[in-house]
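Below sits a lone chain in structure tokens, taken as the form predicted alone.
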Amino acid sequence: MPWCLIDGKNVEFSDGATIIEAAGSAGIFIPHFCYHPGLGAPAQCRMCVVEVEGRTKLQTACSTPACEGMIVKTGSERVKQVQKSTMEFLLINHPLDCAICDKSGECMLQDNSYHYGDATMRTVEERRTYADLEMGPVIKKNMNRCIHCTRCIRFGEKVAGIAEMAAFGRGGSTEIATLDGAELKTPYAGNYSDICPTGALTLKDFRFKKRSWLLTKTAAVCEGCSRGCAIEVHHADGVVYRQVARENLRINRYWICDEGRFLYRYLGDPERVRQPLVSGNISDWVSAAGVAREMFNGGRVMVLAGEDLTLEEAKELLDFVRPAGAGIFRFGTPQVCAARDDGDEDMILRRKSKTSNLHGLQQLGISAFDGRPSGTVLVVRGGRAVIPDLGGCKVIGAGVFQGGETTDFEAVLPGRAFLEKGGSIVNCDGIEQRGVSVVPGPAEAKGLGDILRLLGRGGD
């Protein structure tokens, strides 16, 4: 592989790589702005600049390829120089409004500010300021502290495969804006609060819920379809807080959808069904299990597994029902079967399929419910799978509901979510990942295993 000298350290890259992204393989971080490694280098923060030996003018290392023999310097006199100046630049008109901005803690302005910027400004004059027009139901808008990286309008460009964002004006008086003020289409929406280096695009979810410093961050899978988009979930006092894009270059890149990132709600919904149900009425752990007990041993039984279920607690399942003889069938996503039956809903994430695991039960051989059930029926599902129409069935349930969704049933045995437990699922591309348990879940709630062991036994 060819190399080149950074900062005094030799550093090999792949062909074609620029400095900024020799320099990031090898831990030596260039500031930046408009760069991001999904979408592109456009060059213009001027942030990113360094000196390389032989060449008169600094470079910007977003855009500059790394050379064999390349000898670059990143924080010379120069380049010091240019980064103040150029943050100066930048912040003649930010409001100085870091105490109230959800931004705050994981802004790029305020990290790049301090480590390359000024302890002074020069500037005496008025800050601009702008009247912000409503931009949807996911972003929230604050022109006043926007610094002009176009990423915004790049993502939407290149990635979200429509133009709704657009630079208007020119020099003090560009304004980043919607076209005729409409509100944003793309269903990518909230990746434009992820990607904004400042507080100029936020999440109004999150809005004034909590300060990113005091938020545990953890990796985790996404739910919301076959994809299994990789993501990180931001969480307190086991309260999940927001769900965020993780890097993952072979299933998602850097982007989730907006279905999968506001998909954590359920977990806190007060529909939620956390204590054990006889016949719609809050019971306890003792008669509820009795009852279904009861049903489950007392004649013919189908067993329907819901394709968001993880694969450890599929095969608890099937390990469970076959010695007692019961039939056991798949569901999920209607009019999605099977695994030929999923599909890209769209060119960029979303799937057909709106369950995790379609393509891991199917590979441990459980058949898809063909809509005829009999006798007493048992779902199990972990909150996110379709529940069939059972056709007037006695009906136990055990796993994630929501109240509406248990009107008929005889007993619920609340169970954990996907976040709250962890497991293995199968994605579309036949990739299986680990998700793990982020948050406790509700106190009465037990793992599938837990429940089955109290169906299968005589006794309390």
Second form
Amino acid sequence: MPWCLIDGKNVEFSDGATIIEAAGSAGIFIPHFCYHPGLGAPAQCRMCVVEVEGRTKLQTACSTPACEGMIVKTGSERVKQVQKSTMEFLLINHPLDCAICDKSGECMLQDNSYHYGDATMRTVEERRTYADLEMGPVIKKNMNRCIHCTRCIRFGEKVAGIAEMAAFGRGGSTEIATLDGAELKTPYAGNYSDICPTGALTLKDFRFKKRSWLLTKTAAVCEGCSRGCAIEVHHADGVVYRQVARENLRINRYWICDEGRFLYRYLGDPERVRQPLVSGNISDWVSAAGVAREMFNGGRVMVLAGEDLTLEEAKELLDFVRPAGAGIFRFGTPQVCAARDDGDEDMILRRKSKTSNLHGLQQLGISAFDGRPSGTVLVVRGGRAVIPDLGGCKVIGAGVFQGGETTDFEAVLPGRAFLEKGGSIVNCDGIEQRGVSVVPGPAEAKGLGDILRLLGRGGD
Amino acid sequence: MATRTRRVGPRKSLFHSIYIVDSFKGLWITMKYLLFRKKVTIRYPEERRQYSARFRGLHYIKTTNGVENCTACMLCPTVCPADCIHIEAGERADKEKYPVRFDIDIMRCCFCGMCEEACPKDAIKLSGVYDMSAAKRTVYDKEFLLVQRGNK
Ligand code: SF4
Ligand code: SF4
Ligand code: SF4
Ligand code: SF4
Ligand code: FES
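The structure above corresponds to the form predicted alone; please provide the structure of the form predicted together with its partner chain.
Then the entire complex follows, led off by the chain already shown.
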């Protein structure tokens, strides 16, 4: 492997790596704005300059390939001076309204200014302002904060496959906007907020809900479809405030779709069934479990397992159901009955199966529901699988349901959602991922194991 | 073994052991303060003491032209060691971000003044008001904090 010397450290890099990548692999951070590993490096912001021995001018680390034997200095006096000037230049027109900006606390401009900028400003001129244009339901735009890094433009072109943003005007009055002021069309629009290094593009959904430094960040897996993208759940006091993309080069790289991003909403939906129900009325665990147990043990039973259950839960369910001699089938997305029906929905991430664990349940040998329910039906579900038509059967629900779905259920035993329990799911490429329990969930909800024990035994 | 008591120091006469002289000495000090010195107490609550401008009493939210200075940046709840400030942020036509709710659970507050120090908008201030005893637990809301200006 070729090597180079960065800040006196011997760094090995693979062919074609840039200085910023080589430095990153050795744990040396070079401040940057326009470079993003998933979007390339147009070398526009000049924040990433480094000194390379033998070259008169400072080099942009994001676009200069590392070479064998190169000697790089990332913190020399010359570099520091240019970083200071770059920061000052970027802040000439920046409103510095961190107090009301949702990016505050996780803002690259803030961090780089703090670490590499000057504490004082020399400009006295009026700052440039723009009228804010609407950008559709996902993104809130505030062009005053933009530093023209063009990450958003490149995201549209290179990742979302739809060039909907462009830079208009020139020089200091450059404005980033959608073509003809149209609304954003891509179903991946939330990523604009993730990649924007400033608060120019923020999420409407998260607007003013919480300050970023008050959130606990937990790595998790998205259960929105069979892709199983890596996400980071941001939560505080047991409430999920948002989900953002987490890097996983094998699965989703740096992106997630909007459906997955906003999926957390069902956890806190006021319609969610949080207490045991008997014939649609709020009840307690003793009576609801009593009703369910009587139905379950009193005749022919069919068990329907949602494809949003984890592997652990599915195994538990199999161990419970098979000795009892009941039939067990899986259900999830209409028209996607098996792994072979599950294709790409677009060329980016989204899959046709809108449940997370179709592939896992199929591997466990659970066959798909054929649409002919019989006897008493026990529906076990994690909150996402679409409940099929159960035409006139008596139904017990166990797991996560919304109010409207359980109107003709005899009994509902509230369970935990994926972010509330954790567990393993298998994605469309057969990659098994384990999620952890991120938030505790409703006080009265129980894990599937406990629910099954209540169904099986008498009394307790 | 039996316990033995041993007297320590000189034996006192009856005159000495009823402390008659010492009692009068003590009384003299009391009289001296009562009759000849300047009084240190005031007739609270009719009379009020003027504290230093830096005194940290009851909070208030400063306004400019009738609009609250606070922009719900959440720095004060972040810095508050007693975790007693609770803010909900919102948006309205004349102000991009403002506190829809601003509650201070004054029973938890330790009057450290960190909130005042953290505030970038000169919004939350500690006034000179120091009498805030109440019969039940008090949570001061935004409406109260906006009109409560204390002696500043
Ligand atoms: S809106 Fe954000 S991502 Fe787009 S150019 Fe401006 S700063 Fe960069
Ligand atoms: S593509 Fe699928 S797994 Fe990825 S974020 Fe969207 S819904 Fe979630
Ligand atoms: S004075 Fe101290 S304890 Fe009281 S609200 Fe302010 S920061 Fe909190
Ligand atoms: S620090 Fe000041 S501006 Fe920020 S929330 Fe508190 S009172 Fe409001
Ligand atoms: S990150 Fe290298 S020039 Fe912007």
